[in-house]
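Next up is one chain by itself, shown in structure tokens, the form predicted on its own.
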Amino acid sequence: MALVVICGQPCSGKSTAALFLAEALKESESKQTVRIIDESSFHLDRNQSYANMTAEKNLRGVLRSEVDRSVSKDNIIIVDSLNSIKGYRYELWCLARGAGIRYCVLYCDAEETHCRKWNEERREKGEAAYDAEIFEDLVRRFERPDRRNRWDSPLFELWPHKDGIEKSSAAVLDAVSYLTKKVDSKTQDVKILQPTIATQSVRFSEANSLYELDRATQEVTNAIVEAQSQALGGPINGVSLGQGLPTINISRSVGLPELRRLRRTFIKLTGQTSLSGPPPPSDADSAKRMFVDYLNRELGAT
């Protein structure tokens, strides 16, 4: 039914706002099904998740993937994270548009000095807090939402230091009203995003790529199993997949359970990477090359 993006500086009260919004939605007359998606849902440490650009990119990919699986016309999804990159908020907006649901941003607008103080207080109490260096980096790179951008609109703003955050806060109540209001032909102040041919084509393309990836990796696995069976337990000097494709350089016997585990991990990693980077390979040969390179690294081949 809707996707809500919580946005703000680190330690600006986002998780508190998410909880109050979820409670207010559940208590509304519409009795909505609400789910919060955040780092703690995946037991991710905030400092490790933002330790470098690769870790941060992987975090965004994990959250985006979960949002993509969860959005529907039957529930409200709240994304409780920094969501500080405008390009990433655009990606989330595209997911809402692809699902044909409502979308809004709830922004915790707090001064850096207050956020820094709250982070230090958490550290002193032994609560989850950002390391000083990571905190300063996140503050510096924060991209403030702008209601003129379609992916930042409608924008509901909270001022935690000045007004606090309550279930009765004006921004929370306004967001609840927007998310639960019944829509008819006369409604003009609630916008339900509509899928476009472009978003539908992207989803079809990604699904086709993942199908090719699944099929190609299974063929590689079958080739390894076949080669090992023909060797009758003897040494294997490599498994060839055909002209133009790399050789699988394994010199030891690899059991089917291990191959299946490596295959599942590879597909998962490739899918997550494609969320914030290039899409999965759309042809079998490219998928096979990637999987062989991964196997050669994981199996310790030289």
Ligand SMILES: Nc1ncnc2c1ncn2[C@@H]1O[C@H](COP(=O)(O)OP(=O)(O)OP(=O)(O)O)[C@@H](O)[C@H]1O
Given for the second form:
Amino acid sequence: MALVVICGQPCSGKSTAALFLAEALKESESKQTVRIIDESSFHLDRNQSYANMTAEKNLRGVLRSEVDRSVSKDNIIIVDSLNSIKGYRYELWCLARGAGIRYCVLYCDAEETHCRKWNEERREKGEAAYDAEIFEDLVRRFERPDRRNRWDSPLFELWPHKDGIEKSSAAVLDAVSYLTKKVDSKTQDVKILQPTIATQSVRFSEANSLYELDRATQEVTNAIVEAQSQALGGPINGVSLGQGLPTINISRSVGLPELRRLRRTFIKLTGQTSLSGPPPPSDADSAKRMFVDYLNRELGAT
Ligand SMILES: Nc1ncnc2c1ncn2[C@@H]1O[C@H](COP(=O)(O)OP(=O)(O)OP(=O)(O)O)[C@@H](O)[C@H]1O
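Right, the form predicted on its own is done; let's see the coordinates for the form predicted in complex with this ligand.
Shown next: the complete complex, the earlier chain at its head.
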């Protein structure tokens, strides 16, 4: 049915907004089935999850997989997390597009000084708060949504420091209206994202089919499984797939289910228009190269 991405600075009111939106959707005329996916669904601690790049990447991976498993034509999924990196919002948008559902972003645009103060108040009340150093790092790296990007659109904005957050806030009501509105082909004011199988096979023209993309990535997965069995579970460094291809460097042992999941996500992502990185693969070697780069990034030491 739909995917809603909540985004905003740390302690900007995102969970409050997510709860109000979920309630308003459940109470709407069409009585939507809503599920919130957030860190606490996985018992993840704020400070541990953002302690370093590896932990942060893991958190994003866990949330993304859960969104991938959960999006459907029958429910509304709300991802309540910082979602502060535009490349990550793009990946979530791709999942919505792959599922052929509607999508929107709800942005808690609270001023930093207020977020900082609310975080301190949380600590004073004995509630879990961000450590100061982590808070400042997250604030600095926040990438504001921009409604001109497909993955930040439509964008509904809340200003919690000025207006507070209510179930009746304009942005919440506008989001409910967008998410529950009947599709009208004449006005086209609601966008149902369309999966891109056709686009994928055109882009992957030389290899000419998803089957080839599947096979190329399977070869990489097999090479990793083989190298890991030889390394007896230790890190694998410098595994080569052939001349001109990057080597595989993985800092930890990775099970087959995780490799399969990463492969599925990669296949979905490569069919979409690239954000700012390299263009989609044009042959089997490019597909392998991109998949190895992707794995090294997701599973590498940094
Ligand atoms: N006007 C306000 N808007 C939002 N939050 C406020 C406001 N005034 C005080 N707060 C406090 O700020 C805190 C932030 O709430 P909330 O958990 O919704 O934020 P969050 O962005 O989801 O936080 P996190 O980044 O930890 O997930 C709460 O303790 C809340 O009581």
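Basically, rigid core = biggest C-alpha set you can superpose within 1.5 Å across the two forms. Positions refer to the first chain, counted from 1. A quick note: this is a predicted structure, and the numbers were derived from the prediction, not measured.
> Take the rigid core as the frame of reference and indicate whether the C-alpha of residue 292 shifts by 2 Å or more between these two forms.
Comparing the forms between these two forms, which are aligned on their rigid core, residue 292 does shift its C-alpha by 2 Å or more.
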